[in-house]
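Below you'll find only one chain, the form predicted on its own, shown as structure tokens.
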Amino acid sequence: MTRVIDSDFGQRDDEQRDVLADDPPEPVVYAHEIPRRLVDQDAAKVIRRLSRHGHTAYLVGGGVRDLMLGRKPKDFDLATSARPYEVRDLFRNCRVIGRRFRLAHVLFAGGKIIEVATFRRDPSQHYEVIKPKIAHKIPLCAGPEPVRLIPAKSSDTEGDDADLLITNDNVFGEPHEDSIRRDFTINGLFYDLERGEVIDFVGGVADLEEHLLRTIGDPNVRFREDPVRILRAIKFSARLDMGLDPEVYDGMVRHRGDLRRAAAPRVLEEILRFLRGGAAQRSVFLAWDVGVLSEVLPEVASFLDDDVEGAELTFGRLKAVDALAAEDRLPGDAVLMAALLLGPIDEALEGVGDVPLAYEEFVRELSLRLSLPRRLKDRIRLLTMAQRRLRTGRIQSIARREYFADAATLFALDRIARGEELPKWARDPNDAVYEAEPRARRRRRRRRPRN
């Protein structure tokens, strides 16, 4: 079941609210030395150069969060007072990208990219500060009492009919303004590499310590501004094993229908991140439990609702995917999506005469809803159609096809979910290709007729 953590911290009865004056607020600063060996050296190099030229530059977001949790960050993103073209002037290996909001990408060997964003703000956003009356100990970082800076409520945000979808945040700002426009408190932290300090405007350090996922400000407003944050809440809760603040949980349930308004490619990308992140089983289960899955993948949600055995197999395949992720052997996106969709697809194709047509009918609405790329859709079809042959052990006809290794991986995930032993060709598909090569027939040499 979904884990919702009750917390007195931040409740309306136990806090003092002060509308901020024109002066920028002071953050809470925690002395927390992160070992330099854990910080990407190229990211550190960019920070040092920006600092030498008079700019403020911090590690920001998920990288700070992961380092404080003792996890290895996937990316090291930076936030700075420097404008994008000022960053480009300092780095020859830099390109400025983006139309709606300009970002600087500093390029390094091996295709590595350090993303550098200028502090920005929501031009329509005001803010207020919350000072909790309840004292909290923070073993992670010994420091002062947490303070939460949150977006202030206004009459424009009231009422379910108000359209709060963010369409413009293309304005440069200050660090505190950049912090409060982020989604969750645990993602609103900055790290000053030179001083070894965590800079916290939003109470993210306290929430990290409590292992609690909380939005910056009212969840109902934040989810209406950007419904994809609901999917991100599921991802972080599952991947980081964090409880959901009760107000966050209620907001997810209340506004899950708003996901239909979100950009389809962003929804698809978050679903793929569910599957890639090492917590696919928990992510999909939480999405199903909260009712979000019925909004983004109703085909899967209804299948899980109706077929208990099929649901167990689906979650078993996702658990096997997580095991591959832990071994750094994660398959491609087509295999991941096929592992999630295999049960509903098998059900839709059972007993039909025209299998290709039935597949197209099954995937048509799904493709429109998620803007599924044709290449990905066709690849999923190949992999799921191949399972019929693989289940009978007839691999000779497809062992030399370029998609055989992926099809064999999907077969292995399904076999593991069923608790069945894997054939040799499923354990090592590359060897199976050679075993399936037909032996060359000996050509009988014809005798020449004697003259």
Ligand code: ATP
The other form holds:
Amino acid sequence: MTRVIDSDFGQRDDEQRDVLADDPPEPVVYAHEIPRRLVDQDAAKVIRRLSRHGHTAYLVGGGVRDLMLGRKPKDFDLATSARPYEVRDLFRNCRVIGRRFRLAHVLFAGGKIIEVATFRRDPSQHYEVIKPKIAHKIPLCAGPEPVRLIPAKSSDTEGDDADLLITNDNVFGEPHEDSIRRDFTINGLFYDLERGEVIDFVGGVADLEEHLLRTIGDPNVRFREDPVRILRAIKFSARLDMGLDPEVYDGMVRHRGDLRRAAAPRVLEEILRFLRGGAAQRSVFLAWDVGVLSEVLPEVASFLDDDVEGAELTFGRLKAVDALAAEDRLPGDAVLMAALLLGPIDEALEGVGDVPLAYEEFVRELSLRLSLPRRLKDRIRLLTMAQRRLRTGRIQSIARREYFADAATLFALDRIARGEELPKWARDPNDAVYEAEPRARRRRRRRRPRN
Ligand code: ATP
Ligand code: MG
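What about the form predicted together with ligand ATP, after the form predicted on its own?
Below: every chain and molecule of the assembly, starting with the one above.
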């Protein structure tokens, strides 16, 4: 049963709010062929089997978005009407994971996982139907006249004090309900692989065409429900070259302070996705510009604010990271984080007597704030500390260390940012191992003659 709440958030000048339907709403359906080579064949297999057993199954989320943009998706997530245990019973290579939120993982060769989630809804959310007054011109529109749904909360969402943080996200639902609980319109699309159709409840196709990032519903509500969405907005805008809807931009600025109450591992994950996504430079710049960086990484934000040259070098290193990503040579997380943190770390250590202590002081708060896993934290320390040796060309002492290649990569990123030539060992760190001093011949211990 659907109820329309009479409120005016999310309303724009170019749309008209309509009404009330008790039947499930009709999506707009677009015929859209996706080249077979772009679609993961294992995901296609899972969809086919689910459909053959009478379930609805769609590609969903980032995978559909990337396919529509002609990009190769990182992962192929599926949404289905089948319950998790029904999915498990259909696949031998399947396990159901999650305690609170159950998901089916179908496993394939090479460690590939196809995630299959049952359609869900946010129980506190109803939907409203919006009719854009200006119908966009989209070819192949096969559905009824364009509508889009937006979520409407039954609770009091006015005023900044209302606590909207999502706590219950695990109730099964219908496709339209699953679509509107997602974050951005471009992430709310379903793709019916068997019919070659995009199913759009939220106006995501129009926004993809216009390269416009819009939340599904009022950004002020959606960012307060989950502030990590602010970081996701930055990631998508930077990576996919999407314009930010002005209301979305205002919402990000207004609610960026809420990021301090977001779950640290999720914040860290989105920062890592900034760095891994091929648009590290633009992501970090946008985060800085919107004032979000000062919430999640204040030490980096104030370094960028105060040190013009240091800022240039930082963005230069990130640009070099993006160049590696474009060549499919993305370094690991520790190198990425170190490339971002190197400026503030160098600054904190400049001229101090007790370097390890100064380093610990610098990293303590940051690592608590982001819940840096121990391994990542230790690795960042190793790599940044190694730079002091590498800068003086003293590679011998560490050339055989397991972390040398990563340290040399970080060194190379920094040199590139400075527009300086790379020494040979930084161009190909693996060769350096052999160039470094020949290993001193091991002295054989003389066995003591037994008495
Ligand atoms: P990426 O390319 O970085 O993986 P993505 O859009 O695929 O981006 P995921 O974190 O993999 O993001 O999530 C998959 C989908 O789940 C999203 O496309 C979106 O529909 C939904 N989703 C993810 N995070 C949120 C969130 N915080 N709020 C609402 N929906 C979300
Ligand atoms: Mg994804």
